[in-house]
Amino acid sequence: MHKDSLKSRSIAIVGAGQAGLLLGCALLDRGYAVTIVTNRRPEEVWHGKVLSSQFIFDPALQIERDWGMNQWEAACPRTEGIGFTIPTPDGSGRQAIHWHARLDAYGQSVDQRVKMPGWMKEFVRRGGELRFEDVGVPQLEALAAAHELVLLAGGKGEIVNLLGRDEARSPIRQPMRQLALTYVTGMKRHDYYECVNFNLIPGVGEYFVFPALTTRGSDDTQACDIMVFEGVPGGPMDCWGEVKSPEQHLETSLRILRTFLPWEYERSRDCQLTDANGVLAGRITPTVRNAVLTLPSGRKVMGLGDAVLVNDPVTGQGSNNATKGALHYYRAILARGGAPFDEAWMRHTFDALYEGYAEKVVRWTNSLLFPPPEHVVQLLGAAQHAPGLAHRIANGFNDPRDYAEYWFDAAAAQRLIDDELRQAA
């Protein structure tokens, strides 16, 4: 179908985040009329608090490249690998397990305070209508009356809760971690390639850290590192409620590293906050929501991105899910041609995304929120001695569906360990 024949196909997206802006810009290039509604202007986002610990692996980066949305790729630090460490349980400050492995292609993290304002401007440049207002049910009704398809892509706020929780797909019903982010400069580099450095502290939580690109001043950017703390509720890392200032947030970050991960503390002891807004703390309940909201009028609204798929950040898949979901919806919208975007199409589109991709990501991510079974500990330990195994575990972050082959089955894990150790020998 020629793009000009699609001019009458109008789509509204509520939410100007990774999924909404990416999909909106891609659809504009195919001739669709797209309106995005958000309650935050670009300058408010740029000067506001950090929003997430977004890290994007190469398959999702490629989607951005294909759609001409990789404006910061040259400036953003490249992360070439995954590092993994478990400290000894005796508190001696030694490493019981430690390895690192290269990713097949680099990943990157661009602060959403940089990316979303830039993408808003790009959306307008491509011909989209960008509106700034709070959205509740009356506004959704108006959008649904004026557009053929309305996508609800806001990840936060009461409006997304109207979609309702899909209980069958949401086995976890409470936050499993106390989360905190600390954006810093001045971190010492490793003597090997840049990694997402993941540390698992049994009974305490997880800490991972990686390079990123963030804001500097009114219109400039700078390299930084993002510290991500995931504390087991009630444990010693569940301490962020006592923090009252950005300076205290940094002090708490360094105290945790000094206590549990001295090798990370040595890299970080001279760090400074990127800015007073470069800190965040909170809790997330992993949730899969229903794909379709029925408004009082009977009109339908479809969920997109974080509105329907909320993962704990422990595996760094949030922005990747949003990006791959945007591509999936894009293809489904194009394939629909001139047919209506009815409820059956909405449910089929989301179910195909969930069953074909997201379900395995959700399952793997949720598994890391519980004490690891013995075979997973053996997998991680064996990776120290089998470079092929370390490589495979690391590159699962690119496409977590691969973990379904061995992560959840002790016999499959043992076969993989044996095969990789033989090859290493």
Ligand SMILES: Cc1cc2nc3c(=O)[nH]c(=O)nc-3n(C[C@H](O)[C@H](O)[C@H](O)COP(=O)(O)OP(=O)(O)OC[C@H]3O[C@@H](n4cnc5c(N)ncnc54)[C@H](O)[C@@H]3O)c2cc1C
Second form
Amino acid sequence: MHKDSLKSRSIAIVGAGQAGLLLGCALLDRGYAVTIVTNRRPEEVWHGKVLSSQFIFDPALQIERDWGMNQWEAACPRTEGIGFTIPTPDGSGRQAIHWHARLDAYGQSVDQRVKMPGWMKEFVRRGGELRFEDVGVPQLEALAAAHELVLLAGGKGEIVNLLGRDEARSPIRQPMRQLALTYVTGMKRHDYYECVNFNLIPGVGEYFVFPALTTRGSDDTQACDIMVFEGVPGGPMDCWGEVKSPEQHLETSLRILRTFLPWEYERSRDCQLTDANGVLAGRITPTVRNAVLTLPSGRKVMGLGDAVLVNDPVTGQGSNNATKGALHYYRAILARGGAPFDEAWMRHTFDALYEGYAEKVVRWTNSLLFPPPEHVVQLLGAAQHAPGLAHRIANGFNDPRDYAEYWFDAAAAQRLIDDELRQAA
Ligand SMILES: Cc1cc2nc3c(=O)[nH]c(=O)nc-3n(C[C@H](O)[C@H](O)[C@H](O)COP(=O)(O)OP(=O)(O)OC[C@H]3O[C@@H](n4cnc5c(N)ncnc54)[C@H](O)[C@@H]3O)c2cc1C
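Rather than the form predicted alone that you just supplied, could I have the structure of the form predicted together with the ligand?
All chains and molecules follow, beginning with the one already shown.
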């Protein structure tokens, strides 16, 4: 497709996040006229609170590389594996299950406070029009009247609720975890490669921690570690409501580690917050929304990223989904050539993403929000003795469709365990 032939195709994107900025920059490179409207200026994002832990696995990192959007790849620490631990249920501070396995290629987490301001600059450098406005229905109407396609990539902003929940695809109706993030420096390293260290404490919740790149002052960056707490509602890790200051947030983080995960406490006891904004607490209801919003005028708007697919962060898939979704929409937009972006195209495009990919991510992520069935515990335990199994489970994070082969079916899980244990012997 020739770049100049598409100069007249104009696309508006609401939201300057992982999905909107990536897709916007990629489309600019193909000659589309792209406008992004967002409600936070770069300096507000940089100096604001952390938003996510945004760990991205290699297949999604590759999309960023392919589009020239990997500006921090050299500076950001590399995470080369997945570590998995379940403590013994007696509270004695011992590990019932522990293994770690290498990812086929490293993953990385660049704080969105660093990334989004940098990408906004890049978007403008590539010729995009960037506007700052809090978009509501009147602004959506104006955008839809002036552009051939409007994409709503407003993340967790109120506005995305206009898309409406897809009940059939959203089996969970309330938050299943109390979430908290703590960005720290000063963590002791393992004596093996860097991992996403995932700890599952039955009945209490999950804790995972990994290296990242964050802000330092007003224009510099620094390496850090991000602690992610996922507390079962009403349980001992659901305690962030009482926290009144960043210092208390760090103390609470360390208290949880000391109580439930002493090996993580040992690495973290001397940690300091990266900055007073390096903390967050909240709840998310996993939701799939309808792909298309019909405005009062009858014009259509299409959802993208978290606006249509919001998962609990327990599997760290949201930014990965947003990135893969951006690539899927990019290909569909290019393949559309000069034909209209009508409602049928919008629905077909989203359904193809959902059925071909996202559905399996949603199913696996939702499954981790309930107590694991016996065969999953068997799988995780057997991985200690079968490196091939540990490798397969770890690398499923790259593309969770692989879990559909064995995660939900006790007989398939047992066959895999038997095969892998035989090979390990
Ligand atoms: C605690 C936590 C931890 C997470 N950890 C991970 C992880 O480790 N790995 C992972 O892959 N994912 C993780 N996620 C999910 C990930 O952050 C999101 O899936 C991802 O940011 C979604 O990208 P997006 O572009 O759809 O939305 P966002 O990146 O949220 O961007 C939304 C944009 O829309 C703008 N906006 C909102 N409303 C309006 C409006 N009315 N008008 C104009 N602009 C508007 C916002 O300012 C923002 O620019 C985590 C999420 C949370 C909450």
